[in-house]
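In the block that follows, a single chain appears as structure tokens, in the form predicted on its own.
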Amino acid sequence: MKLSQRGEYAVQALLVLGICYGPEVIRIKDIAKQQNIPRRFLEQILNDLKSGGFVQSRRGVAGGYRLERSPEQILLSEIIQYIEGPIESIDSSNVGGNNHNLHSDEAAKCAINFVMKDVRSAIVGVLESVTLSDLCKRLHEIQGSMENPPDYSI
């Protein structure tokens, strides 16, 4: 599974809002600059995320965006399915049932479909088990390890 650029930017923007979660809003230009996202594209994405119930906005000079819900309540699966649409379903027309009299090429396709259905289920399972808060924690771990690189001396 691969995210589109729009999907990646949406998750990146939500990560910034998740890390800064609280009553204050974050300005679009700050998110765009920090995550290297084109500002106009980010505006469109944040408007979509607002329509989807992920973020709130405040207009004006002191305006910006904040999360609608806490990061613990936002699943990665929700974000991806809202931005990208449903995860592609695998053709399961030959999955299940009596397949004993299939030609070898049809039987091979059926076996592959069984495995691909399991792969899709595993992907959905992982996405449904990860919250925005989990991603924020992972980001902190990664940034922490980058700030303190090991000192090698010979």
Given for the second form:
Number of protein chains: 2
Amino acid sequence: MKLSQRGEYAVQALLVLGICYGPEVIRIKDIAKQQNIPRRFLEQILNDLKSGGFVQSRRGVAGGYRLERSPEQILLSEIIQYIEGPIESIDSSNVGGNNHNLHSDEAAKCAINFVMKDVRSAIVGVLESVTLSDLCKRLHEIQGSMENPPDYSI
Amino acid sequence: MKLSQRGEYAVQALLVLGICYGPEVIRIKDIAKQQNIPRRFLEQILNDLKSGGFVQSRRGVAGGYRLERSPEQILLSEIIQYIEGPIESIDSSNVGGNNHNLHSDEAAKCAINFVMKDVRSAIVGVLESVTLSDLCKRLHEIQGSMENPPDYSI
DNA sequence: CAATACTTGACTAACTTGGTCGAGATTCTA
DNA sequence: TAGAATCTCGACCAAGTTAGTCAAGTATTG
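Form predicted on its own done; form predicted in complex with the DNA now:
Below, the chain from earlier opens the complete complex, with every other chain and molecule after it.
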């Protein structure tokens, strides 16, 4: 279970916007530079995040992006499921209901699906428990530990 | 979170071998037919499962495959992690230890990794709780519900 | 008007996935 | 011992996905 590059970049970008959350807008260029993301690629991603209702944009010379909602209101599960596609696939065919007339391969697939459904629930459970705000706090902690670098001098 | 076709076929094949677990050996051809898996592709997969220590093979005219261990001793997590690659990626760089001298993109990736690590643990947790034997039982249940098909006659 | 920044969609190179194929090695049976 | 059945090994291939680039356009500000 690994995020695609696209997915990781998306969360990184939202993290930056989350940290700087406010009425002002932040330029693609700055996010790209700070997070070391290819600029043109990030354009695509932010555009996509806009369609997904995660960010707003402003065009023109003082343009840029900001979050559409506050970081507390954005679940990591939403972001990732939007960018990477739904984790909880809605197939659920032959699960829990009538399992009649299944060929033996279908029966096997069905048995496997049973546990994969649990796996997906577990994933979503973890991701739903984390907001963008939580991630921002975590980032602050990590950066906090950088503010007091170990003193190796005598 | 979805199994690759390869992964699903692998579990299906092991399920068949699990159901028929015993000293005798089962032919690729039969597994392929029963589970509707492309024969040549299944050859690859079973060969791979052999390298992974999941199955034994016998060559020659009465050849075939059987499980290397009993179904109770095979965890679903082992199978899937072997076929699909490790879920619990061992990177864990910058996790829990010294987070000094991280560039801001590294700090962000680190924060993200923190929660992805939880996700992976959750996945492995579910998969470790299921043995091949459990899956076989589940399959029996599903097939059991086929033995008494609904009677639509008057 | 010029500069800046987002917008849109086409394009591409590299990689992965799902699968096929041929030739060989091994083993059983007649 | 020949031949048939079966696994073994590695090359090959088509289609799809991923990561990323590019060009031309639109909107906004100074």
